[in-house]
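We begin with a single chain expressed as structure tokens, specifically the form predicted on its own.
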Amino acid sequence: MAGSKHHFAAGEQIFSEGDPPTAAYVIDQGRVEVYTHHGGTRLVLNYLGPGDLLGEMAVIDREPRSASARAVGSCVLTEIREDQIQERIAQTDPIVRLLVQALLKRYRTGLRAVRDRGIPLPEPMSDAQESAPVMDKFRLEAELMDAIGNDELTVVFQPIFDCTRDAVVGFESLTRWTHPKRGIISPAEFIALAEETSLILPVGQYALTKSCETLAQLHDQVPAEISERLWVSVNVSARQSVLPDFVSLIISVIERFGLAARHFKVEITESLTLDFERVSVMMANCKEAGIGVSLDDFGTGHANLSRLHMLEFDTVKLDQSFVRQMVDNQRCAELVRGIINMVRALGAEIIAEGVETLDQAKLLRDSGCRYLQGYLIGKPMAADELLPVLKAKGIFDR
């Protein structure tokens, strides 16, 4: 019964009427019989199969189980915890919550009719095909929870090149998940899923810890002049940014691995600056602690330029859409130069993302861009592949 997957043999009880509603389930395999008792008679309410949701009503209204469920044959169920469901309900529109409460009341009334008069409960009005994406999302969330607990996530690192030193001076850490059955899950999918729930907090903590651990190991393997300048950046989610002790948490992990605050940088996506008050406080706290702040995805249209000068960042990441076009598009090149000049006038530096060719790298360097990131410098790689990158010749000498 451990983990998100639960296996039940034929005839085995899943839960009983009156039990506390600790979880709901998505049926992956097999059939489940849902039943209640009227007097001494056992009344079958429904049979559920793959793709159906089981036991969610009691979890939603936090009432004891109103019916019992048993496996008809061998069954496999994915557990959906109470907090997963309650968290999503809390995030919905108040009108939707009222509608859910009304449906629950109707459901309870129907069950009382079954017990009191033996009236059959109507079949649930659901379309398995339409609900399949929702159920799959619940399954993936439960499996992500298992992946965190079983240390199945990995962190890879993409090098960042300093044009003034002609060397790699930093890495951006990126979290990856290889599912035991589905293979590689796109970060866009599982990070977005984690962002919807509190799962982003343990995912973020994992990335923070692994990043600091890897950087500390690198520091031990390179000369002092290299380790002194070497830093790692970690992406920060909206949920992490509102934690009152977030900066203290970062400092505690940094110090645990014997690093200095200057060796660490948080990356804030530009869209988060829409919540200016919250993000500006977090950035100021980072700067006070000596932690670097990078404004990610710059130029994608979210930032309010009238407030940009008030944010405490030290680097800005130029979106790769600019880099792709600037060699062949003079107007784009001039726009990039303007952005670089503006950012440097604010006392910060530019990291250009998506650099894939030497022509792009030279144009960026000649335009005043200090840092480059992209496949020309190196793809995201495992921790044990990073040392040769630090010893490699600069890209302009190749």
Ligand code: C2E
Given for the second form:
Amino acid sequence: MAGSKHHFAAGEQIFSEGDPPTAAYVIDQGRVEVYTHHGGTRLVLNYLGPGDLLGEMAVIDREPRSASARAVGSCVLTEIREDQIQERIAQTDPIVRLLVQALLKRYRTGLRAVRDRGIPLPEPMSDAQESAPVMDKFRLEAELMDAIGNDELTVVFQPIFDCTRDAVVGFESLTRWTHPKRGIISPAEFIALAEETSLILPVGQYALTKSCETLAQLHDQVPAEISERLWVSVNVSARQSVLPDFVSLIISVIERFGLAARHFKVEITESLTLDFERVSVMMANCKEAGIGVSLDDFGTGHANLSRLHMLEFDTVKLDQSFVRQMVDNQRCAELVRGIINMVRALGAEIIAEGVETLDQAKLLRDSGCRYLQGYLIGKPMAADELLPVLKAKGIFDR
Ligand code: C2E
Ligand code: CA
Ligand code: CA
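Show the form predicted in complex with this ligand, please, because up to now only the form predicted on its own has appeared in this conversation.
All chains and molecules follow, beginning with the one already shown.
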């Protein structure tokens, strides 16, 4: 694989003492010798193997390499870019950051003593077993970075049904990653990972572009009365949504595909509104630009109802946990009715998620829920499968 994977032949130098620190590495295969010099002789500091992290110290404190590293046998390393590490450090508790700096300083002092007196370091530098999950995460992150360039990401679309029109009127775009070795990785896993770094920005940009491209193609394939009401809804993450030029970025993509803002919605998860000030400004900006806003995963734990009235949204997505329970649980059904009434009183509509049965659909419709989304209407599908769904008859007549 190109990009983050690097191969080294036996004896090949990975980096040398004094080099500027451009990256760290996770060792995928092979053994690496870390060494320095004492007088004229080479002094081995450590041997590292699969799962170990190499060269991270210099990257963390942005100092020249304090030791050299070379491949013992042939090696495969995953490169961890400097910004991947620096972003993590910037996000940590300032006290932890200080402790890390202190540890590094001690390590460097120890290393100087080693070099001056020729005494080997007493402790091994890493514990591969304990750090394995962290290394896997770093590796996956580096692979995700490659995935964007290697066309491993795709976007699928799930239809949204309008009970008042008895037709599909919109789609939610959901991103998929087909990993060359692991197969399909759930967005729940890789979006969360991408959100920890600025990787979410290219991933989000990709979803945005693909969504507009698909909607524009559909608009060309259906009669005007259908295309007029057809919209696409795109999930956005915290990092994306608080970019100062977020709304103009969306507008520029919408316009590039000849679409109008009213055909586009952003989905913002309720938990995001924890950063209330910034998110509420962004939502107001969307409204002003004519872009729809959906409040996602509503009612799953982060809602601050006392401030709900201050947010500009036009749809609320009712989490599938409500939909699943309401048919058999009277109290849950009452709660859902209450939510629907509250949301409608605020001038917004409800999209119920995870609708799998006709009973659920009927109960939701009869409770005043306007939009339905879920396997009953259709699973997330490729762009070229969408056209028949638009022409299909309403679910209640089946
Ligand atoms: P979400 O926004 O709540 O999306 C709905 C999830 O429910 C999707 O999972 C969808 O496939 C699944 N689903 C839809 N109908 C049914 C149903 O009838 N039954 C059941 N059991 N599940 C149903 P998916 O595609 O795995 O996405 C997971 C989450 O990943 C999404 O949750 C969303 O938060 C996030 N995500 C996906 N694509 C993107 C993206 O491009 N950007 C961002 N920021 N987040 C994304
Ligand atoms: Ca969503
Ligand atoms: Ca949701």
